[in-house]
Each structure stands twice: as C-alpha cells, then as structure tokens.
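Let's start with one chain on its own, the form predicted alone, as structure tokens.
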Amino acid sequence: MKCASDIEVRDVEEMYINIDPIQAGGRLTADAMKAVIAYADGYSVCDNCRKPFRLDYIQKPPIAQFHADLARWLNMDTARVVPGARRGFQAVASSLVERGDPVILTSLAHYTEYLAIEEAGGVPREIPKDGSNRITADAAAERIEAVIREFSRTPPLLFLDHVDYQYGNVHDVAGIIKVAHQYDIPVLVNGAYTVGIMPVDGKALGADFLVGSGHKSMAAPAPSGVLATVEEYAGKVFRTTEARGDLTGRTFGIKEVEMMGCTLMGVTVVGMMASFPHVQERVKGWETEVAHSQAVVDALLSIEGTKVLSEYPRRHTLTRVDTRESFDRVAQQHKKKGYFLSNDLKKRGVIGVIPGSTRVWKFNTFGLTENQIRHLSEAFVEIARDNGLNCL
C-alpha cells in the first residue's frame, strides 16, 4: 500500500440492498457515524479516566452509565462491554473450565465457541440437532446424562446458541437451560443475532451468562459486543487482579483480569454507545422483521424446485435456503456458471449473497424497508422466469 488513497470507498449501504448474513444487524445508526468521528483517535475515550483507572468508569462520555443501562435492559445483573462475541465467550470459558473438563455445546455452534472451549483446556461435546435443524431439551438431557457417564463429572458449563448461525433457527433456551439446571450447569447464551435485533430478557430466559455481537447486531463498529451475568457469577468472570510483581512490589489496583484491564476503547464503546438508544427502539418492530422475512422466504418458495432448511413459519431474519433443484440448475447451463444469481441480482441493486453460491446459501432481510422487501421479492422470482424456472 502506497497511501491512503488506496484504500477504496465502501459504498455497498448506499448504493445497495444488502442482505449479507453477518452485516445486517450491524449498520452504523447516523449518531454512530457521528461519534465515530469524534471519537476516532486511540485513545479518546481516556481524556477523562480517573482513579480506579477503569473503562466502566469513566464518566465523560457517560461509559459508566452505559454499562449500567446494558445491564438493565437485558435483564441481568453485570455487564461489560467486550471486543466482540467471541470475547465474551472467552472470558467465561477460561474463568469457569478446567483442563480436561468436558463443556457442552450444540452441533449448530459457532466456532469461536469451540476456540474458547479449547484454549481454556476443555473438551467440547455437541448436542445433536434434530431432523428440523433445531436443538431441544430432550436432546440437551440425553446429551448431558452421556458426558456424565463419559466423564464422571458434571460439565462446568454449557454454550447455548439463542439463534444459530446456520439456520437462522430459534431454540428452546428456557426448556434447555431449565434442564441444565437440574444438573447445576450454568449456561452460556449465544445472542449474537439476538441482542439488539430482537427482545432479549436474560433472566426471563435463565440465562447465567448472555453475550451479544455489537458489529453484528448491535449496530456498532467492529469488534466489539457484550457480555452480562447474573450476581452468582459475577464476581469469578469479572474478578480483579491479585498479581504483584516480586521485585518492584507493583500492583493494579481493580483491574479485571479476564477483561485484561480495560475493553472497548474511543471508536467502538462510543460507536456502540450513540447508537445504543436507537438499538433499544428498534427491537419493538421484531414482528415487522419476521414479517418481511416470511415474505421474501414466500417469493423464494413460489419459485419451483425451491426449498428452505430453516424452520417455517420464519421466526428470524436470517435464512438458509436450498436451491439446487432451481437456480442451481440454470447454473448448469449458463455461461456465468454459479456467478449469473448474484450477477443479476446486482444489476438490480441488491448484494449479499456470496458470488458463485446457487446450492445452498443464506441470507438476512433485516433492517430493509417495505419498499426494499418488495424490490428482493420481485427480483428473486424475475431471475428465476428470466432463466426459464416455473413460479407459482
């Protein structure tokens, strides 16, 4: 790289419809850009950090509130603000698995949950998902008695996706956390596309652990997100400093240890922060966002030899559809080969879907318009007629 200047302009939110899985939820609010701005420098947020020398203390601008407010809406206790999911994950495995414990998890989980089962020294074991992509409580007891057997120890903890990566699917949180319960395990729920797009209420739900992606679904810049406990816990994954050193006698005051002193700093907290206020207004119109992705998931259906892996009636935004029997087909003829699908679909204005995919693929509706369902129903169902595929 030579200079700035070439570095190219990101445009694709002006200029497009985006329904890229991962970066729906996650489009900066105005105030975001806003503050981003103002904030750009390093260490910005640090002009005013005082004694306890802490992030979730600082005043001006109002961190420390921040921190209290994320607590309250999710309904639990303690919050901090982390460099994205996986962060969070990380905290909690290293303070609560030993090496060679067994931790479970769900066959439809993230990585980053199996890399901060691994580097914790764990051993992950899957609950199975069922013949509709979804993972239930029955499947979490049978799973959770086997590792019992298998380890001769109860888990330490267990991972529980609120809505999956692959499927887009909503599971049974409370049904399964009630059966970890039963056996004292505490779980960790995975709301990395729930926090911020959907209603969440952590206890309501039972969790003792909720994480959520800021840049995937909070509406903040990368990497940053979330991570909240109930009071039990609080104290052992947010727990401060002991060390001192043996020649100097130096020590650090409350520094958190699994938050390796402080977390989100000048671009992100205060990217997460200005559009916090507009996050919490959004969640309301969920209903409206399953609707519009039931409508586009209809358009897809209407076109012969289309099919959808996630659960149906949709209850969430992203989807995974299969279409090997329909726009994969045409792929087989056509001299673009897979490309022709996001080919056409750019022409009419819309990205996201990866170039080349026509099997199986997925995308998210949320955050369009009306206007903008409208337009990716019509443009679906127009590539398929204009390639000789039957519509209903």
Given for the second form:
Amino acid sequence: MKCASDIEVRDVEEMYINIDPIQAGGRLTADAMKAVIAYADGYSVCDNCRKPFRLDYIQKPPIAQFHADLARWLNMDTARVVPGARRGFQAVASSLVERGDPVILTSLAHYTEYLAIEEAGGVPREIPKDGSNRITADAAAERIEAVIREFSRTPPLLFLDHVDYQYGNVHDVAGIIKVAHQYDIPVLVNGAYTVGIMPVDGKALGADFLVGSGHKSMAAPAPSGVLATVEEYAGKVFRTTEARGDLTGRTFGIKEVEMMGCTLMGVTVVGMMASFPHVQERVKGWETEVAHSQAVVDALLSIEGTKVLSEYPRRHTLTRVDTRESFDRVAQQHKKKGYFLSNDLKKRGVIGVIPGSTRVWKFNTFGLTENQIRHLSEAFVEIARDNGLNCL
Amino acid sequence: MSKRAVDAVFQALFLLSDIRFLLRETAPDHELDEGERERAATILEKVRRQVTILEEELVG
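Structure of the form predicted together with the partner chain (previous: the form predicted alone):
Complete assembly follows, chain above in first position.
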C-alpha cells in the first residue's frame, strides 16, 4: 500500500512488535497523531502569532504555556523546544565554548556531542568508562584534573549522558556534576534516553543544562527536543539578536540567536504538546517498564551462551546483549547466515533487530504491553529451541 | 462553507486514529479481548455517524 506515488505506507508499528533501540520512546501517542493530522501544514502554528513574533510567545495553540510547563516539569528555570537534542548541544556549546577550549564528555557520549564541540572550535576530552561500562565520579575527577594540567585552563563545559545509548546504563549524574561544580565547570545532561520515559529532576541532578529528545523519548515527531537551563545560563544561551543591517538599519526584535529565531513551527511542536500529558503520566510507570525489560533480558539469559553487556539487573529498557555464543553459533551453520535471527523474529511478529546481527546487538522494550513482553520473550526462546540451542 | 462537514472529516480521522492505536497495542496478533472489542465497536459506530454527516453535507 502506498500513501503517495512511490512512498510506501509505514505500518510497522501496527503490524509488529518493534524493539528498535532508537524508536521505542518516540512512538507517538494517539493524541499526538491527531494533532499531527490537524497541524500537518508547514507553518501551521503561526496562525495566531502576534507581536513580539516568537514561537514561545504564541498563546493559541498554547505554546507559551507549554514552554513554562516543560521547564517546571523538568525542574529547571527556562526551556525552549529545539529541533532535536543535538540542536540543544549545539546551542550550549556555541554559547560557552571558545576556539581551542577543552570540553569534557564521556567515552560513551553520542556522536552529536562531539560534533557540537567541533563546530564551536573546542577540543573533546573523554572520561573513560570502567570495566562495567559505567562513568564514575572518580573517573570524572581524574580526567578534569588531567585536562586542566594539559590545557592550563578549566574546561568551559562538560557533557554527560544520563543514560548512554550504547549500553542503556544509568550513570552517576549527580555525583559527576558535584565533582564538575567543584571546578566551576557547568554540566549539560543529555537526557535523550531519559527525559520523557523516566522521572528526571534537573535541579536534583544539579544540571546546568538539561536536554531531551522529543522523537527519541517524548512521543513526538522528528526533529524535536527540549533544551532547559538554570537561570544563571539562560541569558547567555537564549540571548537575543543585536544584529542590524548596515544599509537598511533592519533589526530583528527578540529573536534568539542560538535558536535561529523560531524552532519548531508545525507538527513537531504540536506533537510534543499533545503527547505531553501522557508523557508526564507515563514516567510514573517507569518501574513497570524496567520490570518488562528485565523479563525479556532474563528470557534471553535463559538461552545458553547469551550474555548481557549492559548493567544487570537492568535499570533501563535499552539493553545490549552478546549472543556470539548462542545465536551467532546458529548463524555459522544456518543457510540464511546471520539473517536467520531477524527473519525468524519477523515471522513471529517482531522487528527492530538489525538484519544480520547475531553477535552484539541492542533492543528496547519501552512502551510494550504485558502481552507483547510475553510474546517477545517467548519468541526469543522459541527461536533458540528451534535452532538447537539449550534453554534453561 | 460546511463547518459541519469539516468537523466530521476531522472527527472521523481522529476516531480512525484510535483504531490505529488499538492495532498497535495488540500487534502482532490483533487478538482483541472483550473490552477492546467493545471499544472498537463504539469507535466504529461513531465513525459511521461521521460518514453519514459527510454524505448529508456533501452528497445530499
């Protein structure tokens, strides 16, 4: 079925249980889907844009209120919607980092943090992970000391992933921020895998900047996200333009430089807004989500040879597993090679594992129902049994 | 201008979106329990009402 000339309808969420690690938290809510239908046209939220002509001032739909609600919900002082978490990283790095400055991030950081540092002219310096793939406060302290010795100055910014995208491990954010603040280094917390799926309190963590992803974890269309700050940095990151045309004398009101004026002007922001009440509610069910994740991980661990590379017991729904001694052994003999696993899963109504992956791979169980969790767990075990692997 | 027809289009699309999400929640087997079947029946009845409005407004 096609929705336009050569564009297939996307029906994977209706037809399958989707465990793609990056897609789980961004699936829309029904209300967001309805808002998207109503606001699909380009500048659709601008019908009632009035002076001072800025997105976060629009009252109808209630975008201004949404900004205030977002900041309050995250327990931060100011918030702006941005086209993806990466644009939040970019805005902060561009505001705080000067050419040649060292900027600290972790060895599990998302690549867009490196790009934000690079674009600002900074020099990335990584905090190493420990043997269990965690970033610790001690490691952060050691690295900060080393970087200050190397550059003879204090880094102007430290990026820290609340939960990393590689292992889905929950890091000691509050502890690391405490260390960073002892050196007067502001910290940006990347909450792309936390804001919108689990409770996050910016002030409790000590974050100077808190960034979330709408399309990764807030049930919103892409690209969308949120950048929230404490008061101390709001004026710097959300500074308004001072540009003036030399011939025309034109000026540009209160447009914010790092936001490039307005950011999300249609389906993205109304999608975020429509999902927001559900998102606020769903984070309260985080323990159930973690229990679901644990159930699937335990089913996988019942397959002889399977290992979990993420921290265990699980504290998140994104998990990295090592099946080199289980499914990959099957793949060596199977006529479909490594594709047998994704093929067999698809036959059982499950997608989201990269086709061909049987060695080290990730999956995310966020948002699945009890029945779907059971179905998924049974699918893994059945595939293992059908292919001669021992299960406990 | 038929505001009634426009409202009916949106209402029908929203109701069908609810069906779409019912399909998502019950994937991959789409085996609905009694409560879900009742929910589907209620929604579909409402869709029919909106289609009737559209026929009245646009077809006559």
